[in-house]
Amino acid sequence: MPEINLVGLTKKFGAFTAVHPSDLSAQNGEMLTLLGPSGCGKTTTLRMVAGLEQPTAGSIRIGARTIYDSSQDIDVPSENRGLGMVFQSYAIWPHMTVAENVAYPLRMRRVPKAQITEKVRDVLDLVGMAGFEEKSATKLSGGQQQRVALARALVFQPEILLLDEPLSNLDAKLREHMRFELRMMQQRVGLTALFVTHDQEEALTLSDRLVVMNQGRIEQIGTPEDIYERPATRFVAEFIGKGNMIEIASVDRAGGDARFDLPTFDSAVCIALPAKNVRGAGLQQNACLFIRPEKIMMGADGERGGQNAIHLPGRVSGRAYSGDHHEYLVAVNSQTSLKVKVAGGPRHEVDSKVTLAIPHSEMVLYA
């Protein structure tokens, strides 16, 4: 399957840019993700590849063929893109079977009756829905309309498949299950797959790379384990999964390292970082310490634990349980509490006083 080239691709509405001039490549075979809050450009991004919406710059090239070029007036038609999009409404049509529905787009091509039997048969046995060829549309569950919706995407072999937040129509456990599905199959195929989804699990659990967008602006591209452990920006850091963020007033800068003081209790706490844990040129007043709850290890009162880390005398305010980890509330000043989260271990009671222990390689500093 060919790759797909974005490149100073933007969108203006009038005076306002939705999507900023991005540059942007899904490699053959990948999952490739655009991820963000409601308004941030990744709907508007694939609309404009899939031809439904015309960019105000840019281009858009699949494999060798160039399907948009604002400098050379070229902009081939939606239907002549060799796309398959699922949207996330699925739009099946109600009045037609399950087979009629996924032969749609061959019968528009003009392919022959008996291939269309045995494509639609094909495909409706990949996702799962063989034997469902004569059952009506309206009778099917939400797990099985996505899948009819899957299959008639697929059925005439598109070079490019195009998914708009398709899951979020299901149940909790059912977009669980359909998450590992959708990804075992598109591995299966090898299709080369734009997803847009604001859902960050779903994200992390289906993408080779995920491109995180906010307010028509590419924030950071990488892989899932990239954009968690290593948050380009603030925004990052704080959009993906759950994060403490420490306001710290004030930095001393020794070439890139910093120096700063976190207040606790009794005293304060010295925190030296390397470059390497720093975002942001200049950065020496109103900084923002990052640190992942479960990056945390917590203790008993005056328990040191943990190689080259610092350690925060604090007291539990709060606690949850949740099955297989705890999740504590450690106040460690007046002004400033952590998420801690903790998976096995002696339970910490509320208001019981601790010591939490965090490596210096899981902090980082952001403007």
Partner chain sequence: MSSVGQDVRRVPRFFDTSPPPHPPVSWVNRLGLKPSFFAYLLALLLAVLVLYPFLVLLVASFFTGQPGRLGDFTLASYETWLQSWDLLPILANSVIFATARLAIGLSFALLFAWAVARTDVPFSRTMHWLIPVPFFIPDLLTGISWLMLGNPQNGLINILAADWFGIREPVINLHGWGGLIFHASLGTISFMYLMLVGFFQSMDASYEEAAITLGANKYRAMFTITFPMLTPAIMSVSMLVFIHGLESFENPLLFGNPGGVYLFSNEIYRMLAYRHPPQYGAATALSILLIVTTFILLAVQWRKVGGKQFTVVTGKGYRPGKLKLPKSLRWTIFGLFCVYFMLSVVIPVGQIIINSFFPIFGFYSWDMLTLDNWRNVFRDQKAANGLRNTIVFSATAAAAVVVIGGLVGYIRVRTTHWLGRYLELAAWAPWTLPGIVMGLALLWAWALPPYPFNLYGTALVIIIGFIVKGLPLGTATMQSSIHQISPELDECSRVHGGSWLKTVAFIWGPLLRRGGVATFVIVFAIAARDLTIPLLLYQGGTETLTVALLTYYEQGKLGVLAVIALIQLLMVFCLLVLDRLVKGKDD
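For comparison with the form predicted on its own, provide the form predicted together with the partner chain.
Below you will find a single chain and nothing else.
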């Protein structure tokens, strides 16, 4: 399975730029996910790869083959790109049976009849739809349509598999189930896949690497751990997972460290962060501090939570129990409350005084 490379790929709709020049590449056998809020240009990117939308500029290569290049005037028609695609609505043709739907790509490739029958049967077996060959496509449930769409996209051993929010039309339970199944299938077949979703949980669990997009630009590319643990930009930090974002009025960057004050109810806590915990252009104003709720330790009033941590006094203002952990809302000053996620330990009542300990290493300043 070859890799796919996008270089400087751009799409404008009139004066509006849906996708700013972007570089991307998916390695051999990799599941690469495009993640971002709706309207950020994920679908447009995928459709350009599929040949359903003509890029304004840039090039697309699959392995050694250039399928689009605006400077060389290369534009391989969609049908000759050799891609498999699962559409958001599944696009199961209602006038065909399941077998006819799945056989379509093979028919277009002039595969002999006997082989078609065999391959269709085998691939339907793979997606767990064996025996459904003669069923009319209109009589399938959402999950079944999804499997058929996948079978159709796999049956001709495409070079790349494209998936545009394939799970978003399923109900929650089925969605989770199909998520794993999809991942398993892709890994077994060893397919290079481009997956589009706006659901971060889906993206984190499914992908080898993910690409976070915002307003037509790529914010960060990395493994799920990279993205979650080390968000490169403020947008990524806010978009992925639940995070605490504290606005910082001014930052002193003299001497490499970033120093700033965090006001509390009594006084202010002065924090000094090493440069490696600071991301972005290094502005002095409009900075903000990012901390994941599960990285904050919480103890009784005055309790110390170890070295290399700052300690903030606070008051519990809300609590929610969600099975395997408690979620607290802790006010550290009159304007700011922090979300804290604690698994086990003593329970803290609302209005009780607590001390939060935040390890320096877990704080990131986006400035």
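The term rigid core refers to the most C-alpha atoms you can superpose between the two forms while keeping them within 1.5 Å. These figures come from a predicted structure and were not determined experimentally. Positions refer to the first chain, counted from 1.
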Cα of K135 displaced 2 Å or more between the two forms, core superposed? yes
